[in-house]
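The chain below stands alone and is given in C-alpha cells; this is the form predicted alone.
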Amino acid sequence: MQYSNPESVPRLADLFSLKGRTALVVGGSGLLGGEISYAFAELGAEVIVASRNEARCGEFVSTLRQQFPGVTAHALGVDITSPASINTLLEQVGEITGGGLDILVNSGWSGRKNTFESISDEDWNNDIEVCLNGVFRTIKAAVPLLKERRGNILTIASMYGHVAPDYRMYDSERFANPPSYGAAKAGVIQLTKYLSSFLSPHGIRANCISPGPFPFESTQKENPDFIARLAAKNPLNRIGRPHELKGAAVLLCTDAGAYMTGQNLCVDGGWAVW
C-alpha cells in the first residue's frame, strides 16, 4: 500500500499499542515471562498470566495491577505437561475474553541442570515434555481462539536452540546446560517456522525469541566466576538484564511487527556472531 498523504501513515505510538487486546502469557510470572507480562500491561493489554505455581502467579498479578492500575490482569493455573490442564486453561481464557485471543506467549520452563554424562532418560523426557511438547499442546489448544482475532504466537526459544554450549565454560554439573534443553529449543524454532506457514491462511503470525545469557540472580551470587565467563563469551561483554527482552517481545506482538512471521529474533548480546 502506498501512502500519498503522510498523515495517513500509522504513528509509532499506535503501532506499539496493545489497547483493546488480550494476551495470554504462559510462564508469565517467571524471570523472562514476567518482563513480557509487564511490557504488555504497560502498553495497555489485558494480561492473563498462567503458571504452574498458582500462589506465585497470584502474587505477581497483584503486583502487576498495582504497577498499572488501569490494566485488567488475571492469574490462572496451568500444567503444560497435562492436556486436560491446558484445555481447562483455554476454556477459562475463552470465558474471560468472550471468545478470541490476540496474543499467546509460551515462556514456561522447568528442568534440571545436567551434562551429557549425568542426564537420565527421565531428565531428557521431562525437558522435551515441558519445553517442546507442552508448547505444541498449548498452541494447538489456543488456535481456535487465535483464529477469531487473527492473533499471533510468540515462543521463547534459546541461543542453545541454534548454537552449542561451550563445554569449557562449565565447571560443575550444577550449572551445566543439558543436551535436552537445546534439543527442545531447536524444535521450538522449527515449530515456529512451520506454524508461520500453516497458520498463515488464518492470519496468525508465529515468531520466537532466542535469549542469550540471562542467569538467575541466585546463580550470579553463587558462581561469579561462571558469570564472568558468560559475560566474556559475547561481543557486549556482559550478561543480559531481564527487561532487555521487553523490546523484542513488544515488536513481535504488536502491529509494529505485523509483517514479521516465522522469525527467530536473537537477544543474546551478539553471542552467536562468532
Contents of the next structure:
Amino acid sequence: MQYSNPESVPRLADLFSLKGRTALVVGGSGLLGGEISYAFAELGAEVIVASRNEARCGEFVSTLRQQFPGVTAHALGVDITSPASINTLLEQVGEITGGGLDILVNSGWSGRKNTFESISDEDWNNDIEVCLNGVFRTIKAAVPLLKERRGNILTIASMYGHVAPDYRMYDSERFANPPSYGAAKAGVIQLTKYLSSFLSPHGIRANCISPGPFPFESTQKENPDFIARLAAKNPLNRIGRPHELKGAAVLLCTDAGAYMTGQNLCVDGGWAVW
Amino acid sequence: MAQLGNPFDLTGRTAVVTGGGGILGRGFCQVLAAHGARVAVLDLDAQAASASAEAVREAVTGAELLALPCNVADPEQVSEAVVRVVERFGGIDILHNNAATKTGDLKEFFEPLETYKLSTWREVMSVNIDGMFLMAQAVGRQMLAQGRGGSIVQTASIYGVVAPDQRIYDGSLYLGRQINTPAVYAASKAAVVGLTKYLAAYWGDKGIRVNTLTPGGVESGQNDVFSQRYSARVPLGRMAQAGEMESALLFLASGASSYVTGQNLIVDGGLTCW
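Let me have the form predicted in complex with the partner chain next, following on from the form predicted alone.
Let us now look at the entire complex, which starts with that chain.
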C-alpha cells in the first residue's frame, strides 16, 4: 500500500465510529432492529428507537442505557401507516437533535399469515401498507433532516425480496409466507436503489440489507422441524443469529461504507447462491 | 427480412453452431435448419459433426448443412472454419457458441477441487471461454464486414449463475461414473455471461445482438439418484428435456428477439428463482 500522506488516511476506529451521530431506528426494538440499535449505541451514537409499541420500546431503551452507560437513547411511538404519526415522529426527532439526522433505519414490519389462496385484498393492502408504503413515507418525511447532515438510509428487506420461497418448507397454517411479503420487500430493494440515485446530489447514501432466515425464538422452540428445514436449505446449514446483522448495518451506516450506495447486502448464510 | 407474420423464420440466414455434434448441439442445429437456416455444424469430433449434419438432413427436407471439424480453442482452426462457411454459404448471420468440454479424461475432469490439476483447469477454460472468444471474434469480424448485424447466442449454465448444492452428488452417477460440477465449469460459465454482456454493449451499435442461453440440468445419462435429487431442487420438479432449450435458442437467434441483447435467458424449470 502506498499513500502520499499516510497520516491523512482515516483509521478504522474513526471510520466505524458513530460518536456525535444520531440514528433513528424505526422498528428498532424488534428482533433485528434491536440488534441494529445496539450496534449503533455500541459505537457511540445517540439512538432514537421508534415503534408502534411504545411501552416495549421504552423497556428496550432502558435496557440499552444500562448496557451502554453514557449513551443517549430515546423511545418514541410511531404508526408508520399514518402520515400524521410519522410527521410527529420526525418533529420530535428534530427537537432532540436540534435539526438534522445522520442515520435512518427502516426495520418496521408487521404482516398477516396467509398463502396466495387465502390472502384477501384487505390483508394484501395491509402488508404493503406497513412493509412498503410505511418505508416510503418514513423516508420522505426524514429526508429534510437527512439533508442537513448528509446522512444515510438503511432499509431492511429480505431474501424473499429477491428469490421466491420454496413453499414445500411451509405448511400454510403455522408457517406461511404471504405473497405480499416478498412483493413489498422487492419494492423496498428497488426503492433503495432509486433513492441512492435520487438523493446522491445531497450526499445521502441509501443501502439495503436482505437478511436470510432469522426466525423468532418462539418459532425456534415450538417448531424444530421447520427450523431444520430452513437450516438445510442454507449453504451454511443453519439459521441466522440476530447479532449477525450488526456488522453489515455498521458497515453501511458509518463512514466505513462512505463509497457504498444503492447496494443490497445479503446476510443470509448463502441462501440465494445455489 | 423475415417473412411478415413469422418473426421466428430464418430463411436465407446462415448459422454456425459449435459443439454441434453434442447432446444439445444436434437439436440446436435441427431447430435452426427446420426454421430455414443454413447450418454449419462445428465440432471437435469430425464424426460427431457429420453424424449430426446427416441426422438433421434426414429430419429436415431440403436442409443445407455443412459439417466441419473444428477445435474452437485453436485460432487457426477457427479462422479456417469461418472462411469455409463463408465460401460455402456466402456469409454468417447467427453464431451459436455452444461448445464446452469435459476434456478427454473424465477422471481428471471430475477430480475434487482440492486436487484439481491446473492443466485440466486450463484445458477446460481453453474451450469453454477462450473458444467462445475466438469464435465471437472471428464471426464478429465477418458480421461487421457484411454490415447487416447478426445474432450471437452463447450457452452458459445455471452453475454460472448459482452454485451447485454439493449434496445432490452423493451417490449420483453419470454414465456409470461418480460426478460433480467442477469449479472450472462454474467459473468458465460465469465468464460466458460476462463476455455476452461485454459483446452486447461493444457491438450494439453495429446491430449485432449477443445473448446468453442458460440451460438447467438436461436429462442425458444420469442415474435415478441424481435425477431425483436434482429434480427436488427444481420448482417444476424435473430435469429438462434437450428439446426444451431449442425454442429458447430459436427465439434468441431470430428476429423474434430483435430488441433483446445482453440478456441471460434462463431455462431451468425455476431452479434459480428460489
